[in-house]
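The chain below stands alone, shown as structure tokens; this is the form predicted on its own.
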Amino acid sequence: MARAQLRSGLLRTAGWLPFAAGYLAAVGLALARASRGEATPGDVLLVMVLSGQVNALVAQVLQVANRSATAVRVFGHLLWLEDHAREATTRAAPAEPAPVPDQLRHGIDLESVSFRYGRDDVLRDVTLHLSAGSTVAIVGENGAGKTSLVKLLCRFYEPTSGSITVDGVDLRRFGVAEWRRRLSGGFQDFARIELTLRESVGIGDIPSVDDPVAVAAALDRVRAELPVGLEQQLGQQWLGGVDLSEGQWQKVAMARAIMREGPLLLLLDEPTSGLDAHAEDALFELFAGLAAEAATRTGAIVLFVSHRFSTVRMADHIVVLADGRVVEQGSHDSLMGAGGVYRELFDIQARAYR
């Protein structure tokens, strides 16, 4: 940064050294045909404000070339993504496609799936079945590989190698739009989505957004107590907008979570990290009733990724990964008794709440 600084100072002071010594030569020749009587002191002046006027004049067309510029780059990458998007639809489409279920019967099985990003292998011979109506939590230490999981369950990217099924159909059969539209999901990185709050949590279920009865009951089911209505405008950058604390925009993304009703997957890689203990607890006992509701109507899964043990308990199935590789699997119980990894995280975590 300081050599970048550095060197804008140098073109800054290059840029001004010609005008410097255009202005000053200037003043010296309208000083020396005064001096000689062919010029007024009101001459002197004139030329020493023109001068002022020109430089305020070049400034505004240089700043009006720079937007000018930065909205051209801007557009092109909008151009380049809305061809990316194009291609990669293109790519993605199924050469036999099948519809996707409106329930799911048997599960999602992942068979030996590898995943690369450039030269690095994130997840390697991954080997999995998620069991239809199940709850599954996925652990491990941070680079073990459980995001890169969930957006391969997302479609967001492709394995490398292996292949996932979902009731025994490939996944690469399902349109990924159709796909996408049979699934709900809460994440760590959630969008501050700067609509009214209406939309921005109604959006998690596109044809009811414009229902209030079914936002509002979206954020009743996740205790949400926002200091705002459901019209109020989010995002203090818009007019008459409010603001929302870490937490409460949190709660607003875990709406946006539930609005769709029986997905087949819900999946909540760390949604709750900037809440407290208690209110994880909470909210997770809440997505352990949805989901069993789900459960019974569409046989729906809910995967979740958590670094607190006391949530990951919980669950009907514990899939610990290490470095990319499954390397543990089971209930809470029968983890504990293995005493493997899985054991020494969680006797890692209770030690800090002795």
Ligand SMILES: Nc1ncnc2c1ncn2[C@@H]1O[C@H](COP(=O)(O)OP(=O)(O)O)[C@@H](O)[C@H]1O
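Residue numbers count along the first chain shown, from 1. Model, not experiment: these values are computed from the prediction. First, how it differs from the form predicted in complex with the named molecule.
In the two-body rigid motion between the two forms, the C-alpha atoms of residue 58 and residue 163 are best fitted by different superpositions.
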Contents of the next structure:
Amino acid sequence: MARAQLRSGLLRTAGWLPFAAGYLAAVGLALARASRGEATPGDVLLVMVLSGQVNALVAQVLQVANRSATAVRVFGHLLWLEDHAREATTRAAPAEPAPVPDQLRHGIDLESVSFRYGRDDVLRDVTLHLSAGSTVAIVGENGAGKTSLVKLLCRFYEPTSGSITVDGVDLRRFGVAEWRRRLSGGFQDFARIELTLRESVGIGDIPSVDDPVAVAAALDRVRAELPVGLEQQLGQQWLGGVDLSEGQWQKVAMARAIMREGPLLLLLDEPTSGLDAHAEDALFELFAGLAAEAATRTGAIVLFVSHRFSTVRMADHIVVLADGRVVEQGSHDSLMGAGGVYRELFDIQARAYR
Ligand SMILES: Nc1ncnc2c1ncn2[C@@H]1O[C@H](COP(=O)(O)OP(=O)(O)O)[C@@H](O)[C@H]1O
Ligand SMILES: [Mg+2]
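And the form predicted in complex with the named molecule, for comparison with the form predicted on its own?
What follows is the whole complex; the chain from before opens it.
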């Protein structure tokens, strides 16, 4: 930065020098003419004032040109984004479409799924069965590939190789929009959507966004005790808007996540990292309850990523990911009995709390 500042300083000086020279020369010339009686003192003043104005004008032109260049660049990003969105929706149009089932009977299977964003595989040969009606926890260190797995299930990306099937039907045969309509999700980097409270929660299920009863029920279910009414504008930058605390925003995001009735898959990717351990346990117990209820109706699966083992141990099935591979899986008791990675991670955390 110091080097860049020095460079910019030198360039500026170099730019100013011709102006200063020209300015001095012009004023000198006018003075000389005035002293010989060929010009008036008013002429000298005029030269001084006009030179300053010309300079300001040139600077302004440069600034406008600069701003236009920035606008063109931003517009370029926008065009890219629109192309990308269009491509993402058309690319995914299935050749042999299949309807998304109303209910899960068997569950979701990943068969030798590998995935990479760029050069290196971040998921390697992942084979998993997610049973209909079960709660599944994914654990693993940062960068293990947990979020990537969640993204594949949302079809934000397609597997590089291998397949994902839903009750035996390849996930790629569903229309992306139809599949996503049956997903609910809560994510670590949850969005603070600055609409009214009703809208901010309600857009979790667009058709019910105008239904205050449905929105209030969702807020109720996550036990959000917010100091504002449903029609309150959120976000301080808006007229009459109020800001919420981190935890309150999180509750709004969680309520949004459970707006959809009858999802087939509930995905929770560390959505509670800003909450304390008690609040997280309470939320997951709540989700487990919702899931159990949904499971009897639609065979829904709850898949959650968490670092807190007090929560993880409540899951029916636990999957340990390391470096993109499934290294262990089973129930809490069986994994503790096996004495492997899971046991080790669990013990480390248990010691920290003692
Ligand atoms: N959009 C992306 N582009 C390229 N690499 C990514 C992207 N997202 C994640 N990764 C890489 O993929 C690996 C797995 O990341 P992630 O699935 O987010 O792990 P986790 O959720 O377990 O922490 C990491 O090495 C990460 O750097
Ligand atoms: Mg992650």
